[in-house]
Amino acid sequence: MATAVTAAVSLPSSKSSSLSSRTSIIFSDRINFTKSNVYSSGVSVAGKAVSIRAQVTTEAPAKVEKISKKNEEGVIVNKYKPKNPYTGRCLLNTKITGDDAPGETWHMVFSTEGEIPYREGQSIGVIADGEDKNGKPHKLRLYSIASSALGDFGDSKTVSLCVKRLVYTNDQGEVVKGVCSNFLCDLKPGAEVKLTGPVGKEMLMPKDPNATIIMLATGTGIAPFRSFLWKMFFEKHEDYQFNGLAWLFLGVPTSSSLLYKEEFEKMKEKSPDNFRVDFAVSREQTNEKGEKMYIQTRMAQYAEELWQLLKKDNTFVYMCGLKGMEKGIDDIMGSLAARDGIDWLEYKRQLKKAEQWNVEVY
């Protein structure tokens, strides 16, 4: 608790002063410090420098609560855990890549009856049926949610995922199938599925409906951005109308691997001033130097524009997909920042602290 401070001040005699040669001045004030201390301080009284010596008792400064820029008010996490998962049903499961695409990706919708109240940008866990080699239930796998909070059917009673079937050949020449991805891709409508969550706050949308939102995705990393974009352009909300700029970069190996392409083209047609989309098809496209068109290669074509946007405090970057994309993007931004005499890695740390640089890679 702060205390009153009492001090005796000695003043030299002065013919022009009406004060006596020695005057005792009593005063009170509130002084807050981080620890108790005895201190000396110089002040001026009647134009003369004097010294004060006082005992102060400290009080801890009030804790300032951080206000998030993201839409995280009321967000629910971990309502359902592995020991008590929610049992939903598969309502729809369809392959969304072409037959000649390198790998299969499926879009699936599960019933939740509103019992898993997720937000755009969150994830859910899936526990595959069966047991592992030790006879224990399979561990959950997390997947980014690919639908808005209203769900694909608009009734807040479903959740959608975008899942690539994992199949590879190991060092012994054996074909290995990912347990959970194959379980999900093989689900038939009506089948039960054990769900956990929702989880995560890293990828939540910004509150500001006038923000610039730059979305960087490879493959199934498109999932959270589909949820963003449905809310922005396919739905009507009384408390939210997007008036900013949404700019999506999506990288895939072949044009037959482009996910939700028709949806994004409809959004572009509907809101040409608010939505931009750029695809990077690595096995079919090259830049002017003949280099394969990866997501960072496509971004490099707009590097200066992107850098100028990153200088604004209402620009938010979201990255989701393969971890390898990070280095290429850092290389682009690093060279641009250096031209302005800015250390990119330090600048990126500041953006992260301000919730303007958000990453979910694997």
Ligand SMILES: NC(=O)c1ccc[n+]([C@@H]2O[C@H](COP(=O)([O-])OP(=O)(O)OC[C@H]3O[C@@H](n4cnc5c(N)ncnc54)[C@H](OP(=O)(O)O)[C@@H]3O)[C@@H](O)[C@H]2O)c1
Given for the second form:
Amino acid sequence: MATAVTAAVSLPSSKSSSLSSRTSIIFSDRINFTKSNVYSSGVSVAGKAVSIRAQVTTEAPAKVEKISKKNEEGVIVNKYKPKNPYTGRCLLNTKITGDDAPGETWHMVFSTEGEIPYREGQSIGVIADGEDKNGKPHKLRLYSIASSALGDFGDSKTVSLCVKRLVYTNDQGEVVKGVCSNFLCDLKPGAEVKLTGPVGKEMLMPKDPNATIIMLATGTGIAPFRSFLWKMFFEKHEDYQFNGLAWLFLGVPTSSSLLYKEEFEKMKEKSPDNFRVDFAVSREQTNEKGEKMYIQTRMAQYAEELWQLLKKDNTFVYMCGLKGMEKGIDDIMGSLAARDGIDWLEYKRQLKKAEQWNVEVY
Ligand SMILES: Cc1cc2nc3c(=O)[nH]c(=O)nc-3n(C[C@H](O)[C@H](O)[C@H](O)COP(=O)(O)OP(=O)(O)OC[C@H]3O[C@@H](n4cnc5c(N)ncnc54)[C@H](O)[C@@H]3O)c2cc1C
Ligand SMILES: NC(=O)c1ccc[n+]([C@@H]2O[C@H](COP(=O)([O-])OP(=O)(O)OC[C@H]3O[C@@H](n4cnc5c(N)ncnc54)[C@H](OP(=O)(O)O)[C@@H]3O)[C@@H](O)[C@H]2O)c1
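Please give the other form, namely the form predicted in complex with the named molecule, since only the form predicted alone has been shown so far.
First the chain shown before, then all remaining chains and molecules of the complex.
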């Protein structure tokens, strides 16, 4: 005989500088009665002989199991591996940056026939056609999925990516084109594409539909957030109705490289109380000190508000894009934390442990 008792304990956050008190983790304390010894003994009740089954139970030590605050249950990873990729087809490929933008970014949709069941926040691998300089097939490159699980056509049969074409000049002065990004940006509708995955759990959305979700993106780092935001504001789900605050910060070089701007404006129109968006256009805007407007420079303008939000148990921060942005964001958070006498790196460690600080930069 086994009995399970499940207790959910949520530790409240505090505005004090105590680090341990601000962490909120939900535990499931399962008390399993695993050993069950059953005895039978003959006794007499009202003159009749009856058999009584007496149960002796030995308690096993309580098992502490962490329940994720993110939408992790049933997430599939690595269904398709490099040796056995899924072959999809390009349905649409369109440049989404202006002609005068520094660099090109493309939005593309591939057919999956529902065979790559991904979730918002995951990535897929792409194996470019052709061979490397050693005559071997190209290695896979990872791309954050830019569509919600329903896909851009709403039928759960497609996956979309947002890809920057990598072109640079090497030390010898030669122009070098990145293998996979150029393969993808040049794909024509109808062409086949080898896909692997899905992979990744770091960027999965929080389960709480009332959460505050702060999204920090540079360039194509917008991909997972487009995926989140479609689910929140463009779709209807029986088991998920977003009613929290979604706040997006997006950093790009020029206004002609602002990605998915019209979509975000539509979301703002539809849900002004639940969505905020702030752009940082680095080569066109500056702050009052004349400094380049990076994403962290824009965030600094809302410093106090962001800091207060970060003290809430159901605020989740997600960061995606250029590796360099992480230090800049640490610097502003560090100065805010210091005003409250808090060591930011330790505070961030606690936030990470509570799944409230999620980073995928490259
Ligand atoms: C989890 C994850 C998600 C990602 N998501 C996306 C996404 O959504 N969109 C996206 O566009 N990218 C994304 N990337 C990056 C992507 O995986 C590829 O790295 C990118 O497209 C370049 O691949 P490539 O094959 O075109 O270039 P490659 O042929 O692999 O060439 C890249 C190499 O070129 C060299 N190089 C690059 N720039 C320079 C330079 N300026 N000077 C000298 N050498 C240089 C470096 O050695 C670099 O490793 C993601 C990466 C990860 C890890
Ligand atoms: N999941 C992931 O890991 C993931 C997903 C998607 C993309 N990525 C990666 O993210 C990167 C995005 O690049 P992109 O070419 O698409 O971007 P982009 O269009 O060049 O935009 C990047 C923006 O960030 C600014 N920036 C540069 N250094 C910065 C710093 N230290 N702090 C804050 N902002 C800074 C740039 O400003 P200036 O150019 O004016 O200096 C520019 O405004 C790529 O490296 C891509 O591989 C990773």
